[in-house]
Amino acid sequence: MENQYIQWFPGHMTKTKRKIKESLKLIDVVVEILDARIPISSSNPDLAELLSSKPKLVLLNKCDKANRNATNQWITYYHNKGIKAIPVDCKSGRGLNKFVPAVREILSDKFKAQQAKGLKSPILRVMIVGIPNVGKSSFINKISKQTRAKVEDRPGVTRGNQWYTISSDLEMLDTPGVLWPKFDDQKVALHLAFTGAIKDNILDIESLAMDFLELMQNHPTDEFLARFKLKADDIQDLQPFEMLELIGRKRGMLISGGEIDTERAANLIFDEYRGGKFGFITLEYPEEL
């Protein structure tokens, strides 16, 4: 990435993993909860080390904005890794339906050992850990039936851990979302960036879009250029800037002088985007691994 260098490492972060550590031996499963679009760039690597000795479930949220076939690619891709993993859209609720029998599933040998020993079923305790904005809130909401966890479309909304009765067995413990201290990948700076994980406000959004174009200039899908009334052969030979300023000059984002909002263009580019309007797109998959 040419334009600029994304890093973002706030400092309750690194409190936020010292209490997740903290917390381990309260817990039986870790419940990952991923961007279905950007699998990788959305998990943790600094937690996977931390959380290896547990159990994990991983849920692939946002499944309505992706490629449906690459997300089974990468449901596959965990079964081959001994981990579940469930497409689920947390703010629909879809899917979310198997959340609660694959815990069970998951800990089925506890229950087994339990019995066995003549003791009563335990209570298990689930750990949601996940990124910024990855949608931890929503998840909670929905499973819990609750409106405590307060949801907003921009990361880092959760401060602190906090615990959830889902059934009379079974109980959940959040985590505020939690980024590393160094993106040594900047293509994964960027999906995060793109998703909404990383701040806009930090970020200088032109040029953020601009690499996003780029993207879409080499795969365009129907419905982003139909968003634009745009022809993919007419965007093949654009700089990425040329495309901004095009996209600009088609929704009327005029300023003095008949220049062109190209900051106000690149915000709409997200906000579409994230929105899901420019089709099923998955920008990551398992062969990159």
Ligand code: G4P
Second form
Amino acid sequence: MENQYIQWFPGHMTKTKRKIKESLKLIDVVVEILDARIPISSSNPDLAELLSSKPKLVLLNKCDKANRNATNQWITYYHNKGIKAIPVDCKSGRGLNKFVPAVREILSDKFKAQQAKGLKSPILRVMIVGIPNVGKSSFINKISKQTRAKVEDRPGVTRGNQWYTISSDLEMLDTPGVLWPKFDDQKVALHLAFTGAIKDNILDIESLAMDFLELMQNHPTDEFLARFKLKADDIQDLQPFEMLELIGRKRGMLISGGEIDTERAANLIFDEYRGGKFGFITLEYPEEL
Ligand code: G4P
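Form predicted together with guanosine-5',3'-tetraphosphate, following the form predicted on its own:
Complete assembly follows, chain above in first position.
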């Protein structure tokens, strides 16, 4: 994919990185929220090094839209690296009951050590990190409701940082600052755009749709083909623009003169894909790493 039509103007990461570094002193576990459909593209490339001193829990969010087999592959991938990963759907709340037990499991040695010394269990503190649109607010809202978490602002600790009390022995810190994905990698940019992590109004939607259709041409799902009454062979030899026109024609999207409204067709493709109408599609697999 060599298109350069996705332009990025990310803010500076330096301040966020410094704040995260400062906050690391206050926490025991980092919770990284990723999009289960694009675990590579939805991660921040600088985090691994920055956070290496702390244990990590990965939440594979939006698993309701991902391919279940692929999500399981990702869980195994993380497991083999000694990292616990759990699939969650922060829109419905599915899977979130595993969150607190997972944090406790990660910190069980710390618990045991404290108990062996006859000390009361310490308060566990976690920090939530994730790129914009990955579902951080949804996670915090859902977990707060489930646990009736109290929101606290603690001026003087790290100004502006938001702490949530999840239970008497578990507290959560929202990320201080914004983390960006690896914008300069065009494949990453496309995957973020396909999944809707980037607002469409800054994108050339027809070019984006053509890139998406190339993906469907190479890996068509039954749902995609059925949706447009196509056979895999029908699209095999088409150019991307021809596929876009074909889909517009199938849906009767004509403008004056009998031309096909390819912009409308492009918007339709993303509405349907993001609405799950093309099946559960994961765009990235562990073997790509
Ligand atoms: P952020 O704080 O990390 O920026 O993300 P936020 O929670 O605002 O979520 C971004 C979008 O992703 C929201 O959709 C949200 O509803 C959706 N979302 C979050 N988690 C999940 C999930 O597990 N599954 C699904 N299917 N969607 C999820 P939106 O369209 O911007 O808002 P809304 O219309 O859904 O409220």
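Numbering follows the first chain given and starts at 1. Small disclaimer: the values here were computed from a predicted structure and weren't measured. Heads up, when I say rigid core I mean the largest set of C-alphas that superpose within 1.5 Å between the two forms.
Lys199 is among the residues whose C-alpha shifts by 2 Å or more between these two forms once the rigid core is aligned. If you fit the rigid core between these two forms, you'll see the Cα of Ser138 move by less than 2 angstroms.
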